[in-house]
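Only one chain comes next, encoded as structure tokens, the form predicted alone.
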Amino acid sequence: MNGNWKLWRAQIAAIMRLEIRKSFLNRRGVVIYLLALMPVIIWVLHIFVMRARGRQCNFAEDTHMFAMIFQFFFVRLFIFFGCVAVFMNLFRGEVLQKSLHYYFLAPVRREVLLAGKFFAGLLAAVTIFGASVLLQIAALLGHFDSTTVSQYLYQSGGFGHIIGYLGVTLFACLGYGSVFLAMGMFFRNPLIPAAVVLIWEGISSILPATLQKITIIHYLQSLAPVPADPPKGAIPLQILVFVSDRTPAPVAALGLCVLTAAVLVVAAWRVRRMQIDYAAE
């Protein structure tokens, strides 16, 4: 068993080295390096304007706004179609190309191939939107003076909220990752199925409170190191954020991870039956 073990180890890791370099350092991973510089460049025009009409930033106001951006923005938007190019392609693009019979006709479990390319996927894009993160507080803070920076980080807990913001795009990575992995296996156009949960999660917040709870988004809120109260008379922002119940931080990580697990059993009860008929697509 233990020498299994360490086969598929050596197997997966395999999988994750081709499949990065297949899907995402060529022209099919322009899109999600766009979806992810995307913020950047809202932030860097924030300061541009700012310095060209010759306001100074308030620091309060930027990092609320960041925090806005971030949970209503970046993670309802970027990282969900994001995750939609990535996962969803991991074995729907191999379908469309005519080539996932190659992994197939390898002597390799499926539960194994699964696992390699899911883990691709969830390196690149937490790495890909990671760093769009910390491009993005650094251009938060880039326009601050040092004191007020290091009162930031060292006293207010700056650092935790950088850390609570990698955090939930790790989470967001890794739930919809799956999710939209294992539509891609069962649906022929998952794009509309993509594009329902769109509309459950942007409704999450005008759902009644057990619903709530069966959104991702729900949890991602809660994870967020900053809650993100919009401005009085915004009403469209305060329903889209308004979180009625937050869960507890733990409670709101572990449910994440076990959504996670039971969409991938799922998958790898899928890929064990998949049968490959290229003509009908």
The other form holds:
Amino acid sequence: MNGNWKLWRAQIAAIMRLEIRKSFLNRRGVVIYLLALMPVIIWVLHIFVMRARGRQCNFAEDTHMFAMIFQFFFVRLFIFFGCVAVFMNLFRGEVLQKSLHYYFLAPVRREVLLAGKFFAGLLAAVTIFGASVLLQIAALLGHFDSTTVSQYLYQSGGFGHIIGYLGVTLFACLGYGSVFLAMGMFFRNPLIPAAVVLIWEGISSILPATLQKITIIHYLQSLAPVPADPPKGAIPLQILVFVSDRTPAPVAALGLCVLTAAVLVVAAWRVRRMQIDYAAE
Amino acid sequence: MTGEIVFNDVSKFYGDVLGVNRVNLAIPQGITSLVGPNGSGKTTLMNLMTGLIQPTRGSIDVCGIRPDEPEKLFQVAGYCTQFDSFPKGLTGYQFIYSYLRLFGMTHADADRRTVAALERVNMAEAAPRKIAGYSKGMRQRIKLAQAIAHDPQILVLDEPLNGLDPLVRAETIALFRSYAREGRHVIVSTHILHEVDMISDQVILLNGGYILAEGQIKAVRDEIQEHPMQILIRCSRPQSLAAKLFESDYVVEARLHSDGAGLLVKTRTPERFYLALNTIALNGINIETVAPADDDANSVYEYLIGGEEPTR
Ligand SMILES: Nc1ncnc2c1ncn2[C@@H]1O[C@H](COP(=O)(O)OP(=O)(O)OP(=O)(O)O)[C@@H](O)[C@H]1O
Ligand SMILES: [Mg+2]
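Now that we've seen the form predicted alone, could you pull up the form predicted in complex with the partner chain?
Whole complex next, starting from this chain.
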């Protein structure tokens, strides 16, 4: 058993190296980098616009704004579509390119292959979007004076918030990653299932409590370090962000892990039955 | 590796399309050639024994290993597929090296074996280049290098000689023979039997998803000679032709074609029959065409096996 783990670790590492080289260190990765860069650009633009108008930014307003942008746009759209791009193609892309048999001809358990690909996607997504979060925060904090910043970081729990944002990013990649990995094994055309998930996640807050437990955004909102209260009267936003019952953070983290594991079990079942059927394309 | 590759009443359907049907086989060590025309099921059989596809019915056993256990199977087996597609952006070296790393090998081991495999197929020079820029023959050779890189006891090779020039072809065949001499299983597919008849220890003839014949090439040839061959003759007066033919020794059976404008003849000695037909035709019967009957397995045999005995 011990020997098996050692072998599996070596195999997973080999798969990850190959995946990273094939998919993320080349032109195909550009879409994901652009997605991750966009919120950073938004913040930089914000600062320039405020400067140009000769107005002073308000720290409390900006951090609140940050929490909102993070939840409404970054997690729900940017990480979401980033994960579509990264994970949906892990298997589907190889079927389209007719290269999946390369892996199937190696003495690798199909489950190990799945794990290797998933971790490769996770590493890429978390690195890219984690870097994006840090850049966004750097842009946000960068245009305030150092006393305000250090007071925020050391006295108002700023470091905790940053860790929290990074944590939500990690969990978002974990949750959405597993879902899109599995979907890429079941569907030829990724757009329709992705749209269905987008809507499902979008209406999460008006779903009954039990159904909410099988949305990813429910857990992510419960994990958010700073609650994002939408401005009064912004009804579409209120629907998006309204949390009927915030699950305590550790429970939410556990719940998301269970959800991810369940999806990966389905994916493992699927990958064991996958056949090389390129001719049928 | 002792043991056989056993197919137990295996059928494979792709939806409604037949891949192979009711296959029973036991493939021993040595070189086995799978011979059949396009679409006869050669690739299907090879994909089945390597677990790339699963049988619709029946079971397969590869020297004691089930094909759905890749972690065991590919420790001892290598498969050179017919697929002409590769993971994107890899060089020839990376293609083999990364494959070996999937085994869990260390960098040093994988590097050493990669170099050895590349040399074995004469691809050392082209190895640093991207596969995307390879010629057909080079792609064929790099796939072969992948199949042999881990020194497998069972080699499954789907049309491995395709696109190779005569010199490389001879070298590759020599490689297969040396593997066979070492007691390995070497399974090679082709649609041109004479390409491999000299080296095959046994042949399996396939057509339309069915096994027509299997065994040592001599026995397969004899079996075909025992089977009468069916020939369709289109002519002006089939009845009188039939009467004449019955007088000759070469015809086993002759009957009118259902449309009334031809004669279906069975013979064990087609060459002599053709000769005899020439003299008959001189006697006022107008013969339009003479051809093996289409739906006849023997015409496929003829096509596959050709007339001559193998020269060993
Ligand atoms: N993925 C698939 N989907 C549907 N039908 C398929 C598929 N793969 C093979 N077939 C069908 O199964 C039959 C056998 O095909 P197979 O590829 O095994 O033949 P082959 O002997 O390898 O032919 P070739 O000499 O052209 O390589 C053919 O009728 C083919 O159309
Ligand atoms: Mg084929």
